[in-house]
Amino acid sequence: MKNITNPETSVAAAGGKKRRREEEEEVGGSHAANEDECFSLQDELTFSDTSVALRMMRAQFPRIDQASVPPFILQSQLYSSLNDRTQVDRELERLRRDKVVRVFKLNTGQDDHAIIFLDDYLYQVDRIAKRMEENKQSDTDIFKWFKEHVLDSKLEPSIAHHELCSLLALGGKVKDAHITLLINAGLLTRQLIDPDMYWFAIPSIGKLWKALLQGRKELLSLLKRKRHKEMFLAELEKRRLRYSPLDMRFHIRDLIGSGHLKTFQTTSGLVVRVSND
């Protein structure tokens, strides 16, 4: 992928720093940033630190009605936000080892990975356990064992069946029904190529990864219909997508980071163009 250039003007710098301070303070609260909040993606396109980029994008995660998915950041979006991919990989690995975030493989048929802050994910597990208990579901202790013994020690995106059972057994006697309950809750999925391996999963994300694929297709189609297959970023980010509840800014970051789009500066502003095939 070609390097992404971002204009550095005094106005953008002043406005960007102020917004970053304000949104960093709000990260610990509700993750649902107001979708109509006024900020320009051009001012917030790149960062110098992976942790700051993650927290900003978490705060800006689109508000989605009837969705219980915790805010997530695509690894491709991180690549669009920092010019050095090696730095991203190194800092992301450190955050993963420090149990700040978890990385999940998405079942999109592509090499997509989602990043979720661990506190957000644990809150999601607690919500599932509470709902199960309210529905008089038996064996709900498995969720506590899963949190305390599996998630706390197994930091990779996947886990083998025997290792999963061994870690769960630290909480109590493990039954086949326990594993089934975790799968049905959306916390685990079996790998197709090896049924003895599981991916750690994000509950209720199925509709969103389908929307992710549709949004990518729609955005690329929109640009390809334009002369020179390009638009000014300021104009493009105001457009609304028909087939994805994830907003335009979410998809722009994703496609820049994956190399499907590139940006370049003009005297009139930053331009987004479809990359050559």
Contents of the next structure:
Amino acid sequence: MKNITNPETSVAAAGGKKRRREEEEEVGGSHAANEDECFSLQDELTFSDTSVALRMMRAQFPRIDQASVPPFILQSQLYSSLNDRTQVDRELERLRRDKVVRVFKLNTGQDDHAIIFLDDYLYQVDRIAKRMEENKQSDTDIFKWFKEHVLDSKLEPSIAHHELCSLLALGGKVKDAHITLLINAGLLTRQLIDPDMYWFAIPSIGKLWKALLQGRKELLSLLKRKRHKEMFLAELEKRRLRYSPLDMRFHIRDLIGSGHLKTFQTTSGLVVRVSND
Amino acid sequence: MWQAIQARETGRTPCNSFANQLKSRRISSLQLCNRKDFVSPHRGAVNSLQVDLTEGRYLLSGASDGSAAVFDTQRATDSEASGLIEKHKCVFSVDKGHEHGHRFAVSSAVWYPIDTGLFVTGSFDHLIKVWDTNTAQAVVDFKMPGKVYRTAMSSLAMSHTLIAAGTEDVQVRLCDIASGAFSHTLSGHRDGVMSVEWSTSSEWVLYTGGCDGAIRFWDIRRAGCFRVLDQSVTQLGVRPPILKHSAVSTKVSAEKSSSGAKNRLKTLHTRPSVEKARQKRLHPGMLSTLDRATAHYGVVTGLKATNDGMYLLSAGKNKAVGYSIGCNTLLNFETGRLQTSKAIQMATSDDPALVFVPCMKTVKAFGMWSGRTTLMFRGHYESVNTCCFNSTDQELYTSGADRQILVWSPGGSVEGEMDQDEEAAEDKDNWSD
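The block above covers the form predicted alone; next, return the form predicted together with its partner chain.
Starting with the chain above, the whole complex follows.
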């Protein structure tokens, strides 16, 4: 396969790794979605650049028909896909400031952050606004103000109440009912950490959130039941999870990045093991 | 090695860089020491280690069984295996049997920074005791409102001898040894304070990290904290950005009184309608209590300031990050999981710039500016609580829940380094699978 050089790829940190050679092609993959089943996870576990990694993982996001959720990537998945975590953090920060992606904090109890491309998110917000209009709920201008004023200026995953009100007021008169509407639509939420702060949320994330937690538990228990708590990556990838519609690749990357699993190279390929540190 | 010495003699290498090269070579070969051993008298997890600041010779340790012990790191008490392994027994120890000893776990033991005549221990029995080293008697007692998590004394202090104490109470108290009373009470945290650290660049600045995830900077000469670190205020790169003129809002609009803050943390009630901005008159020093920024999403378990005073490293639930004064530098140390219920103590070395962080059962050394793991020390049987780096000898002391104090020293003897140029005769039969 031809090795297409990506002009924005920074110099690969540990260049010359055989497995990374094969996935530098097909950036912007509309046909990646069809062909990626041919590449096993073993070949494309790591990438060379954050934006390449983000786009490839977005293309690999499983299509779930019941939930209309934009494809998201967890930060732990990014950590497992790239060598240098500091570099990942800095590049992600750069992308966030350039308004290419948006970071959301998920309410899982651990430090989970979901990264979504801004275009996908805005498309989702528009869909919700349209749906609310169809249901003839009053005052759907709030979504427009939200998009224009709040999303544009506030890049962090959380926002304080008074700041939210002042930013929305730039669009028009804000009532409490408007904020209730935003929460009902799933765009804002509150978490137990701080009663004064609203957190930006991904709309209709509930089903996938549950799937994430259950899938993690299932995968870990699957591996823990083995005698030596390890399994070949190629074999693990072929299994299906019962409780999670998200695919196995998603969960494997996530658990490697958060430190619950570790991989090491053997003569027959990569092996995944539960880490005991 | 001989060539390096010759280069120094002829002036090709300046003295400082010769010493630094030697030190960095030694540090990069740190491994479990097979020549030196501390015989630990503790019967509980060792929570705190500190080498004294004046000579770098005496190691003070505090443990969960209420005992504190002092070891001499340079002179062994006896030796085994015909002089090859040196055993260091403790010079003395004060434990529960001592008439003035602590009754519960000692969470923190620090030396008096001026000389080794005094040391200070803080314990879960709500007391901070100042001990006289020569007579092993407790000289002063301070009673705290809650369990003491950490005590700290400033190594730069010229004009004060204050002990900063972080307890499970929300207020940080400063105790004065000279007068025997509390000199300051610093309020601003919304939960217990687990880590306290004095600044290495100013004798008046104190950094505290709380169980609420906030890190606050206090200048003890004025009221209130002057900065709260926010993890979303970031900088790209190691150097802080040149500050644009930032609009400072002195009166925060539309908030409730801060006394209700503690209760509201537990309940999630619906917000009343947006009222007109109610400006409550607060003392300017108390304005910082309204700042809710957090540096970590969980408990801040460890703080360490670098020796040049420009950066602060903080450890939280799953990550250890570096903050330059003001901004999050986005340095991500690949720590994996860190323990969250207990405070940990990190250590730094200057040249090469390394950070030693205890991660569960291992201690990992990270390059300070790259965030990558350079060395990993596996030797403890249980989780590691503290590490302390002795820069005069380039030795690392670590201790943990397995009651041991382990020594990690540069591998290879000095003679081995001198003979580096000659080919060492390899024993080809000495292999194993």
